[in-house]
Structures are given as structure tokens and as C-alpha cells.
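The chain that follows stands alone, in the form predicted on its own, written as C-alpha cells.
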Amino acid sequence: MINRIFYILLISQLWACNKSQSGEDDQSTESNPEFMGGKSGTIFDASSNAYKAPINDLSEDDMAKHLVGDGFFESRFVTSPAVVNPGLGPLFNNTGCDGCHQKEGRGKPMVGRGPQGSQMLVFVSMPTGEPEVPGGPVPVPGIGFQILDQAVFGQTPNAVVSLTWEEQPEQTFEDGAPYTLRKPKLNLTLADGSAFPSGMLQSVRQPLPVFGLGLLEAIPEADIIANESATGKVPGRLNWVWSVTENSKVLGRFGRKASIPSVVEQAGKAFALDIGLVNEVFKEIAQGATGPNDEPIEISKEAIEGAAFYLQTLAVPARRNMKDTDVLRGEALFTELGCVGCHQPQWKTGDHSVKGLANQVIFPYSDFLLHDMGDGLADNRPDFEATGKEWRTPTLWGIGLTETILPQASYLHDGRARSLTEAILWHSGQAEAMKEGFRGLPVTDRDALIKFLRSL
């Protein structure tokens, strides 16, 4: 606890010393609210800890809850019996939350390596059959919805997983400059050597950063719903999903296909599947189809809610270099090419019990809708109302610090893009025109657009 209190004190020091570094003196927040992206929800930190800071205006009680939740997020779990953090497995992907979300960012594009587990996940389901919840994916017999490729001593994982990369034929921008793209090749082998069920669907997923989730969750549902039919933007769809906490169909907000309705359910599902901890939020799927559902609770609902509160109260790093000529040019091109048709810049949060999350003007750069991204990015695995070609528009705030947080980081749902440029060049489907517009830009304009993204 002392170390965490020291960390909060350190953050307050970083606030002051990072003002000039991050550009607070470079542009007035009153004249340009986009600079802040939510005044109370913003931290002036461009270091490798930029995703780990709490929002401002937390009460003393909320700060205490944040610190406790941080403890759950940072914990490493072990096999039972144990005095501290028991319950790991028997099958799992990683031993703790920060094993996949390094420094609260994304994971490395790797599976099945290292003593602590995988940093990418393999989702699976069947194309037909009886879903576990109304409208949801169909579980794979003997596995469930996720390949658990790690196991405690004496147990056998679902499968052996390996991931390689296939370089695509060289292509060129319209000015003749060459580029190459890659895509993942997933190799799955059942532990006992038998075949997977015929037609099994699979999707490699790179964990998303977890900062700013409370601000996103505080956007009124009615505003997101109204956005589905808004004019002047790229048409998108909502994903209506089953909530295990409300026992009804609700709006999906989180995850690559907007298949998760809340931060609490995201946390509960991760503890249940990724770490193998039976919990009250997702007790029925704690071991997929590999274990009984009457196992004792291994992590409390209060702990799940505590970890969720920590995620909900993580701040967003402020923008940088907003008056730079190239950044301004890149921002103009981002609009001219139509990227804002999906990556909608501005939203406003509603009322909230946490002061720092309430009534904030924020700039996450997403419309939170599903869009058809074409055959190249398709995983062909539906998830509730999302098709195998559809993905929720990812947020872009903080993306400019991705490689500061994790130098080995990559982009897109499966980590195939080694740079922001490659991520754009994989766009297709409803984003084909925007991708082609980018390909047609001269190199100075392409560089300016990337520089704008790196300012976010």
C-alpha cells in the first residue's frame, strides 16, 4: 500500500513537470478543449507510465478504491492452496491482468510463450448449435469460447498454440514507394492429438489498452444509439449483446466487436477465462467446458468490481504538439479523407457518481459502431449481432504513446500491423475509399497524417 501511495504522489509531481513536455502551455484548454479530451479525465504524462495514472477529482474514498483495485489488477495468481492470490487455472492464458495489458496498454503479439502465459488470445466458437446465452456464440465442445493454452502442474492445456507471420506480396503507394504487409498464421494442435470439431471458427485477438474506460462507459447510451442513424458519417451498426449481470439483452460497448456491455463484465470475464478464477460474475464459464460449474468462488464479486473501478478511473494522456504545422496538416487530411466518418472525435459523458467522469467533453475518436472492414481483416467469426467482417471502431486517444509504453507493440485486432501506416493500409470494406485516399497522398502528406495520429 505504501508503494501505491508513493506512486500517486509521483503522479502529482509528473503533472507539473509534464505540462511543457505534453504541450499544456502550447495551447489553451479554453480555446481548444480537444487538447484535454476531458478536463478531469486527462493526465499530463508522456512517459512509459502514461496509461497508469488516475483521473483527477477523485474523492479520498474513491482514491482508496482505485488503489485497492490497482492491487487486484497487478496481482499474480498461483495455484491453490496458497495464502495470497490462490485459484489459478487449472487452465489459463496468463497469471494476471497486467500480463496481457502491459502498463495498462496492449500486449505483445505473441501466444504460448514464456512461463507467465500468452499475451494474445484465441477466441473460438462453432458456426451452428445452441448458444450459451441468447444470441451469443456457440461454444466448442470440450473447450468453450477460448483456447486456454497454459495449465497448472499436472494438468493439460486445451491446445498447443503457435503464431507465425506471412509476408504479403510487395505493393506500392501511388507515388511508387514500396510497402509490404503481413498477416498471422495460427497453428492449433489439440493436446491429445485429436482433431478440432469440423467447422470450428477461430479469431486471434490482441488485448486492447484499458485506460479511459470509465469515460467511455459514461457516454449516455441514447447518444450512441442515435449515432447509428446519424447522417454525414459512414453507416455503422450497434451490437446488442447478452448481459450476465442484468440477465437481458443490452448495448455492447467494449471489445473488438462491441460484445462486452460493461467494464465489470469485461473484468469478470477476463478473471474467469484468461486466469481461470471462478467468480460470481462469470461462474458458468470459468473453466469453459473443461470443469464443473459448482466449483467454489475463487475471487469475490467485490474484487471484480474493485478491479473494474480501477479501470474506470484510469486517465487519458493529453495530446501533444497540437500547434505543430505537420500535425495540423495531418489533422486536416484525416478529416478530408473521411476518417472522421468512423473515428468520430468528440463525445460528452453524462452524469456520474465519480466527479471526474461526469459531464466531460472527451475526444476518443470512435463512433462505437460496427463496420464492415472487408475480407482482408475478416476473422469470419460472428459475435452476437456482429458478423465475421465487422469490427467496432477502435478509439485512437493515446495511440501516439503506444510504442513508448511497449516498444514491441503492434496494431489492429490481431497485431498484424507493425506501424500505424500498415494499420491504415489494411483498411478495406467501408473504409476502402479512405485507405485508397491515403495511398494516393504524397509522402509528405502521409507523414503528416501519421504525425497527427502520434499527437493523440
Ligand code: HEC
Contents of the next structure:
Amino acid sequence: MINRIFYILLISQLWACNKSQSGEDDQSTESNPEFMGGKSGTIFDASSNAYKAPINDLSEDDMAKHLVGDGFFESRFVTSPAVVNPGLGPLFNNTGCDGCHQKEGRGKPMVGRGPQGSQMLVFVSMPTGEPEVPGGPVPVPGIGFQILDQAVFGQTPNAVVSLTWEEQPEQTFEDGAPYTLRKPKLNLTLADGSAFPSGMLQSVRQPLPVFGLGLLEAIPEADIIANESATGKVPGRLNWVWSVTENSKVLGRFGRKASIPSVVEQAGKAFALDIGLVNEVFKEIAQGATGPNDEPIEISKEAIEGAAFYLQTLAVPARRNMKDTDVLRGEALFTELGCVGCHQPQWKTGDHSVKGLANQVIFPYSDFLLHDMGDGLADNRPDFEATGKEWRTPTLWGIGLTETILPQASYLHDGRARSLTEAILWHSGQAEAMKEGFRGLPVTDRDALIKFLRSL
Ligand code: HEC
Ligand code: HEC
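Taking the form predicted on its own as the starting point, write out the structure of the form predicted together with the ligand.
The complete assembly is shown below, putting the previous chain first.
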């Protein structure tokens, strides 16, 4: 705790120092892309802790809430009965949030039984049948929507999961330089040896980074909705999804198919399913476990809201090397090739009870809409209105620090891309022309585009 407070003080000093050096006044920071998370939401830190810093201008009370929430996010849970953090399981994927979102980043593309669990999730559903909530996916009998591949002592996990990678045939850039991409192959076996229902749909997911989420939530809903019919961009679609807290359909913002309405709901769901803690926010609990499904509450609503508040008040790292000539060239190419048609640079947040989240000009590089990305990336598992080929444009802010945060991290929904170059080369469907544009660039321009992405 002392360490953290010291760290926060240090960061705010660096911040003050940076501001005075650049002589930035309020006017020019308003829409200065160096300030990716806006004036209040940007942190000048390019270290491996860059995703873990609070936004500036937090009140004393909010800072206290942030620190308490951090405690929940970083807790590791154990089997009941225990004095500290009991309630793990009976089935689960990992023992704590940061077991997957390592350093508040994306985690590694790995599944299976490690000492603490998996970092990837496998979502499942049936192609036809009765959805659990209106318009939602159809649960797999005895399992639900997520494979829980770990279990506490004496219980059996849903399945044994293993992931291998298949190298694809060699391809070339237009200048003849070769590359090979890899695709994941998921092997699922029911733990008791019986077969999964035939036709079961499955989708492997690498964790998403979790910083800057309060800023994203503070973007007015009307602005995202208006984007669906905006001209001059690549058309995309909204996902209308079931909210368990509001008991109605609402706009989906989070998750790789925009199937989650809010950070609080995602936190509740993660505590319930990924870690196995019975809670009031997300009532559905691990299926397939033996024993009663009406266990007492294992984690309070306050703790879930606390963990969510922590993520909502995490800042975004500032851009680096913005004036580098290659970076500027790469930025121009990003626009010319049409990447901005989906990775829309700039947004503005609306009013918010947390001052630092309100009315900020931010640069997340996403349109928050679903796009058909072609057969290569398709998981063929629809989620509410998202089809099996559609994915929500991911944010690109902070992406340049991915390998600083976690050297083994990779890109795209299932972590198949080992580099930013591979991530672009997988683009197809609505992004086919932009991918082809990239493939046709001379190597110096390809490098410049990657350098631009690294400056984000
Ligand atoms: C077993 C690994 C795992 C654990 C444990 C886990 N997550 Fe996640 N998390 C994921 C994956 C995978 C995704 C992407 C889901 C998808 O594809 O929709 C994700 C997505 C998210 C998102 C959405 C981010 C965005 O930008 O859309 C939030 C928020 C989040 N997790 C919060 C949490 C919290 C809070 C906890 C602890 C209670 C937690 N997670 C525990 C794997 C995990
Ligand atoms: C049609 C919309 C669209 C266009 C155009 C587009 N992207 Fe994407 N981009 C996406 C989507 C959707 C994903 C996520 C796909 C997935 O995970 O399977 C993505 C993923 C990425 C990623 C990986 C992000 C991560 O966190 O793993 C990078 C990097 C990226 N895009 C860069 C680019 C660049 C550079 C261009 C231009 C050459 C571009 N994109 C054009 C929609 C688009």
C-alpha cells in the first residue's frame, strides 16, 4: 500500500513536470493526441506498470475507492473455508482477475492446467435451441456458456482443454518478402470421457487489456449509436445485449463481440464464472459442479463495484515518439490505407460523476462497432446480434507497450498474431482492401506503419 501511494505521488510529480516542460495550456491539451486518455486520464509512464496507474484529478475519496478496488482486482482466491479470500470454485478458470489480466494487460494465449489456471477463456453455446435470455446464445446442457477447465480438490472440471498452433501455408508481401501466419486449434475433451453435444459452437478468447475503461464508458451512448449510420467510415453494427442488472436489452460495449454492457457486469460475470464466486450482480453460477447451486453469496456487490471502479479509474499511457519522421509517415499511411474507417482515433466523453472522466478528448482508435472480418478470423459463434464473423473494433491505445507489459503477449481475439504485422495480415472481410494496401507497401512504409502503432 505504502509503495503504491509513493508510486502515485511519483507519477503525479512526473505529470506536473511534463506539463510545465511542454508549456501545455488547457487549450492545446484539449485535443492533443499525446494525451491519449485526455487531460485527466493520461499518464506519462512507459514502463511495465503503464497500465496500472490511476487517472489524475481523483478526489481523496475516489483515490481511496480506487486503492480498495485494486485490492479486489489483485486478490487470489482459495478454497473455502479460509480466513482470507475464500470461495474459489468449485469450478473456475483462474484464481484472480490479475491471474489473466497480467499487469492490467491482455495476458498470454495459453490454456490448460498451470499452477494457477488458464488465461484464455473458451466460450461455448449450441447452434439452435432455447436462449437463456432474449436474443442471447443457447446454453450447452450441463455446461452453460463457458468451459471451466479448473476445479478445486474433489471436483471435476468441465473439460480438458489444450491449444496447439497450426502454421498456415507461406504467403508473401507484394515485394516478395515471405510470411507465415498461425491459427489456433482447440482440443476439448469432456472430463468424464463422454462426448460434447454435436454441433457445439466454441470460441477461444485472449484477455483484453483493462485500463481506460471508465473513459470508454463515459462516451455518451447516443454518440456510439450515431456512429452506426455515420457516413465516410466503414459501416459497422451495434450489438444490443441483455443486461443482467437492468433486466432489459441495452447497448453492448465491452468484450470482443461487444456483448457486455458495462464494466460492473463484466466484473460480476468474471467473479461468478472465471473464479467461481457466487454473487448478486451475476447470479448464474458454475454449471456442471456437483453440489448445491444455491450457495451463499461469496463476494459482495461492493467488492465487485470496487474492482470495477478500479478499472474505470485506470489511466491510459501517453503516446511516445510522436514527432519521429517514421512515426509521422506511419500515421499518414494509417489514414491513407483506411484503417481509421474502423480504428476511429478521437472521441469525447460526456458528463460523469468522477471529474477526471468527464468531458475528456480521448484517442482510443475504435469505432466501438462490429465488423465482418472474414472467414479466417471467424469463430462462427454468434453472440446476441454479433454474427460468427463479426468482431468489435478493439482499441489501439497503449498497444505499443504490449510487449513491455508482457513479452509473451500476442494479438487478436485468440492471440494468434505473434506481432502487430501478423495482426494486420489477418484482417479480411470489410478490412480486406486495407490489408491488401498494407501488403502492397514497400518495406520502409510497412515498418513506418508498425512504428506508428508502437507509438500508441
Ligand atoms: C481466466 C481468465 C480471466 C479472468 C480470471 C478474468 N478475466 Fe477478464 N477477460 C478475460 C477474457 C478472455 C476477456 C475477453 C472476453 C471476450 O472475448 O469477450 C476478458 C475481458 C474483460 C473485460 C472487458 C474489457 C474490454 O475492454 O472489453 C473486463 C472489464 C474484465 N475482463 C474484467 C475482469 C475482472 C474485474 C476480473 C476479476 C473479477 C476478470 N476480468 C477476470 C479473461 C479473464
Ligand atoms: C473493417 C474494420 C477494420 C479496419 C478497416 C481495420 N481494422 Fe484493425 N481490427 C479490426 C477488428 C474488428 C479487429 C479485431 C479482430 C480480431 O480480434 O479477430 C482488429 C484488430 C487490429 C489489431 C490488433 C489489436 C489487438 O489488440 O490485438 C491491430 C494492430 C489493427 N487492427 C490494426 C489495423 C491497421 C493497421 C489497419 C489498416 C491497415 C486496420 N487495423 C484496419 C477492425 C478493423
